[in-house]
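One chain is shown next in structure tokens, namely the form predicted alone.
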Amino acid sequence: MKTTTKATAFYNVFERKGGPHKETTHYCPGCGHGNVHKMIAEAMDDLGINDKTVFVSPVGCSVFGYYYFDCGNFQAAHGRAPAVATGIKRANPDSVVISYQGDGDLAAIGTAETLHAANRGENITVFFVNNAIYGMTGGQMAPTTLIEQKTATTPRGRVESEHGNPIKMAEIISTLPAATYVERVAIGNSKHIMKARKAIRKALKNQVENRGYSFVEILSVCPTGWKMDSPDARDWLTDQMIEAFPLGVYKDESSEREDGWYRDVKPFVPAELNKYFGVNAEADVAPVDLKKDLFCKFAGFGGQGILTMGLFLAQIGMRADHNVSWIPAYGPEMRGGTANCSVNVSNKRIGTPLVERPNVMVAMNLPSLEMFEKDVVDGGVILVDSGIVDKTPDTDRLDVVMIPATEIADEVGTPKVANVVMLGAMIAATDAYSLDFVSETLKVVVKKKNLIDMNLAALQRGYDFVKNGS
């Protein structure tokens, strides 16, 4: 006797799901997501990929995959699942990445991400559940809603002259040369389900074998959104949806894409990009030891060089062959508005460019100090331009450096190099790098050669202020 059990890719108990019933799914009666989930989980089991699969889901009913699949999970912003999946796959080439999306997500706000990921031939698998409606938010018209189909926003039915025609994603993606495998299947009768199971397994197998981008569109029912009972919804799918969205294989070059066809994209800085960053890849730079990871927040007014200071530190870290990230944030004003940036410099891989709990902070105006001081970790270093800010941070909790950076910069030649004074002070306060190494890096990255000496002088003054008090 054969015993059928739940796929191991599913959790036994759905602890992440709200409510008292942890043994059942939350999906509406007749919903196709349950069937699709089951087929994906069975394929994961068959291929033995549970431990290296990452499930990416955006806004919509798709997001609930997080409740059920016992694998890695990422929730993406609306429509951005292919972009997130691309990042995960490129950072972790041995992983198996699934982008699981609905029609209101993939074919509307996510159209650009979908097309460009396919056009690049990313080695990911996209499962597109098409129920011709916005199922989660009340049954509004979706890009795939059929002509004459009634929805919450088209009570008289979709009209071609007003709303356009339903978008056929499988047909569109099949025209892109880099796409490997494109098929449309359905969750209708048992014959449909058998073909859907094979397509889902093949799409995942292609990724495991590095054969490139696979896209499976799955026609599904939404009895609640369609305002039908489950049997009628299945009949409507079979009679109406399949006529509008013909089933079949639209492209299959799986056998032509030999193992390893997909170009493995490894993180690196090519020579062309080095020119942009100002770092010479051919330079003979000895390895530099980073005593501790730096999680930095630099903040001040726009025009004070806050973002440039962060870039300088990132470029120093790059030249030292450390992992770095830099991300800016600024107000709408080009000058005088608020500006800050987050910079990570680490011996380890960096999980996020955001810095919420900095261990180093530079504040070059009072609003920045008041906004970010509380976020600095206990014992962290905080440097304040005392010529502009008349408030001293908590010296009991933090290692505080009050330095008149703008005044020192003015003495050097221009207040515009106050950011470099601060950089020198930060290097001295953290002992992250030697002054000589930072100076040599600035010589490379400062674009205007007539300003190199002034920047070096500003760096030296900031460093000496911390080390020697002058």
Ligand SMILES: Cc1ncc(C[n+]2csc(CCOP(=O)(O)OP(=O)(O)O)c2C)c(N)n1
The other form holds:
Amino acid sequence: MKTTTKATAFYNVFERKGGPHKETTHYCPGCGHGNVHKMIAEAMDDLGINDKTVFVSPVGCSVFGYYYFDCGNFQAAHGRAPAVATGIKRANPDSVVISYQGDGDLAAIGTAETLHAANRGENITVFFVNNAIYGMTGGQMAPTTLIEQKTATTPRGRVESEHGNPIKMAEIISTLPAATYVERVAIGNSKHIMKARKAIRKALKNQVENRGYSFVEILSVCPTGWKMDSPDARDWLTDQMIEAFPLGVYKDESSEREDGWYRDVKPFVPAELNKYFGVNAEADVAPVDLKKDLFCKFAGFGGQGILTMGLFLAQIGMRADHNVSWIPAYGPEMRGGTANCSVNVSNKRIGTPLVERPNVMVAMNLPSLEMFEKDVVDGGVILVDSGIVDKTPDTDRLDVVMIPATEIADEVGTPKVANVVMLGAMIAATDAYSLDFVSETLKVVVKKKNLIDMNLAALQRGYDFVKNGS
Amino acid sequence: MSRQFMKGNDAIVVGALQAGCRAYYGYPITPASEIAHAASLHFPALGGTFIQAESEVAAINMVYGTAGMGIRTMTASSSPGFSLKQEGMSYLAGAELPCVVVNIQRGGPGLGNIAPEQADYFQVVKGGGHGNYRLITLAPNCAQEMCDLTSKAFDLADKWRNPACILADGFIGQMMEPVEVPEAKEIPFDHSDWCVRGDAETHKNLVSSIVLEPEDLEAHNFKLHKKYLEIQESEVLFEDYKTEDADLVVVAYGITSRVVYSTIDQARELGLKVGLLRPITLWPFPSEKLAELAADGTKKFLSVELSTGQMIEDVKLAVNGKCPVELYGRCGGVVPGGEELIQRYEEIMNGKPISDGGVR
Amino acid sequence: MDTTVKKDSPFIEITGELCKGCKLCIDVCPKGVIAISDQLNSSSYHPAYYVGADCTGCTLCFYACPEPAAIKVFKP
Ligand SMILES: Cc1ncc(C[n+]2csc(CCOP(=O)(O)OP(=O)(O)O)c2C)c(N)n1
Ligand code: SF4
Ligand code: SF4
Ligand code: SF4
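Pass me the form predicted in complex with this ligand as well; I've looked at the form predicted alone already.
Up next: the whole complex, starting with the chain shown before.
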């Protein structure tokens, strides 16, 4: 005896539904959602995937999909089921994830999520129940509402010039190369249904076999929203909807894609992370004394290496085991064609990283000098690229170093190391760290190893210029 | 212990990974984009997931999916993008899903600018999305805390089954400082009783925020409320710098707390007895501590924030009329300098009206 | 139920309490062996019932029915 009966992928009793009728659905009589549910449950049984299936219920009449399917269940925000399904599938690529959506959900509010999940080729299965109307909210126009169809918000019928046209999702999605399988089926009559069963089964099987993204649009009915009795609704589907939404396979690359779309992930293994970030590595620290705290403002044109100079200094301070901070100009300060950064190097905990009153300033162009000179504290050190800036700061108030850093850098090999010439000069002028210590640190922090020699030469030249005047 | 020089934004990713975060979903926006850059580098390299989502809306819903699977996951954005996430945040809170969301605040309203502000306080601390819910909100003020508090946010999120937010600002995100990378350890939480993993053990579970019956939804809300009260009881964090004997208690978080910190000793040298109370958790807010400081009615309070006055409402609620509470707020990316602040301290402490009426 | 299962020609079983009276099964049955009852079920629907002969076990009614458990089809 062969018995055709309720699939085991359905709960025996719909406990989550509550109320007195726990073996029937919450859907209206003759609603297409029930048919689609049955076909999905049957396919789940066939494929033996009940345990590993995760069903994502949308917002719409099928919001309570989780009443029925005996598998893992999620309920998603309106239109977001494909994004939620993405998050699920990526967390466990061995799960089988179903994104079940109505037309408002999938083709209006969730269009972006729909297209992009397809475009990424998420290895999920999307069942799109197109009933040409918003069922749940009381029969308003859907993106798939037919021309001339009357709804609660198209009381005079849908008009192209006003409302646009019914959107054809299967066609649109079939243009996306990453999508594997796209078919439109219907449930207007028994023939349709038998085809739809096959498509639904295939779309799930594709996922089990890691063939990638499958999309089945199911033309469905909403007798309540359409204000028709159930058999008439099926006829209207068959006679009217199919004309607007032709049935058929729009794309099928299933056979070429077995196991092609499995996206492996690894679990959290703390030891691997600790190794990756060098947590137990010996820190490269060589404590030295810092005679006085440095509050630095380095400024110039973008491209002069001003920010990198600041980074070098901060890393030198860090290696010396001092407190450091580096912050680039950001926000309103960034105007006027200057790049600048603030660097603090201190024996004490650093409060504001923003240097308001620098005791060390580097100006690599005139606007920078004009902008920041007044901020430098009395007796502060100010270093100016004299090859670029033909103005000398207030020598009564400040300890001024005029150095043709860019010209010196050019002699060393490239104007690009002008910032390191400046760094050398700054180290010499402040006596913050020994030249040896700075050279050693640069060897570690300069990323391009083939440029280390040139950087060290530039550093030496800047240092010598201040110490020896050459 | 390995000490690395990194941006606050990068430190968030390190803190997340070391805490066992396995999936990052985000959409680029200045000044939070470095988080996505670092995540795209490290997550795949460590067998995790990185997706540049089609929008912040999609990103937060991907988080919902992964969080519902019982896997640690996060998203990060800046103000306009964070606004877009609000519906998803409400769903996450309603479904009691643990996750971490990061907001590196920038200037608003609208497109505003990319400079730092702290004007998303209301949105993050008071709700933002619909319904009765709370976000555990942590406010780091240095790169090390960007790392450590992100790790902690994952633990708090798991412990309370609630989203946790890192609320920082553009400066804290962009600034580079040394960070000691914390050791990764096994995660001491088991979510099998509620998460859905796509396996036999969890296949009876449901991740959902819908509760149809009024009485049931009320009960759910009361349950959440009870949880929030417990969080308020047990998870408050703050830093107290010299408030004990202070005549003026300055309340500040994020970048402004760094500026204020710099001013405390300077102001004291000028004879102004000032202290800093820095909330590290903005929700739960250190109300009890503030109430304690305000109890004898002798102190004054000043909220310094990059907004026209948001956190000050919580300060006032905590102080409860016992002491005067003033505001000094700047916006649009303008961060008050130390001298500017000390001038305000002086005015307030001398009973003069505060320059510019407290906002400029 | 066990007694009916022993029958030797195909038949269906409609659980009236689980039927919503939408008539879709009636519409698709090639044999015209399903009808609507005059009685109301506890949900106030007139349920469908099997008239009791000539069923071929084609299962069309099962798939046309939106309800998971209203119809069972038995085929020896
Ligand atoms: C953000 C948001 N906007 C609007 C709604 C209200 N709403 C609920 S269902 C729905 C339309 C559902 O229509 P459809 O996706 O076609 O599904 P159906 O009910 O027809 O199955 C809308 C607009 C919501 N829940 N959330
Ligand atoms: S309103 Fe329409 S879609 Fe919703 S349950 Fe009723 S018939 Fe189905
Ligand atoms: S199985 Fe076929 S013949 Fe039998 S009642 Fe159903 S539709 Fe009619
Ligand atoms: S199709 Fe199902 S619900 Fe509709 S009348 Fe027939 S048995 Fe009843």
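Residue numbers count along the first chain shown, from 1. We call the rigid core the largest set of C-alpha positions that still match within 1.5 Å between the two forms. These numbers were taken from a predicted model, which means no experiment stands behind them.
- Here residue 35 does not count as shifted, since its C-alpha moves by less than 2 Å between these two forms after the core is aligned.
- Comparing the forms between these two forms on their rigid core, the Cα displacement of residue 397 reaches 2 Å or more.
- After superposition on the rigid core, displacement of the C-alpha of residue 44 between these two forms stays below 2 Å.
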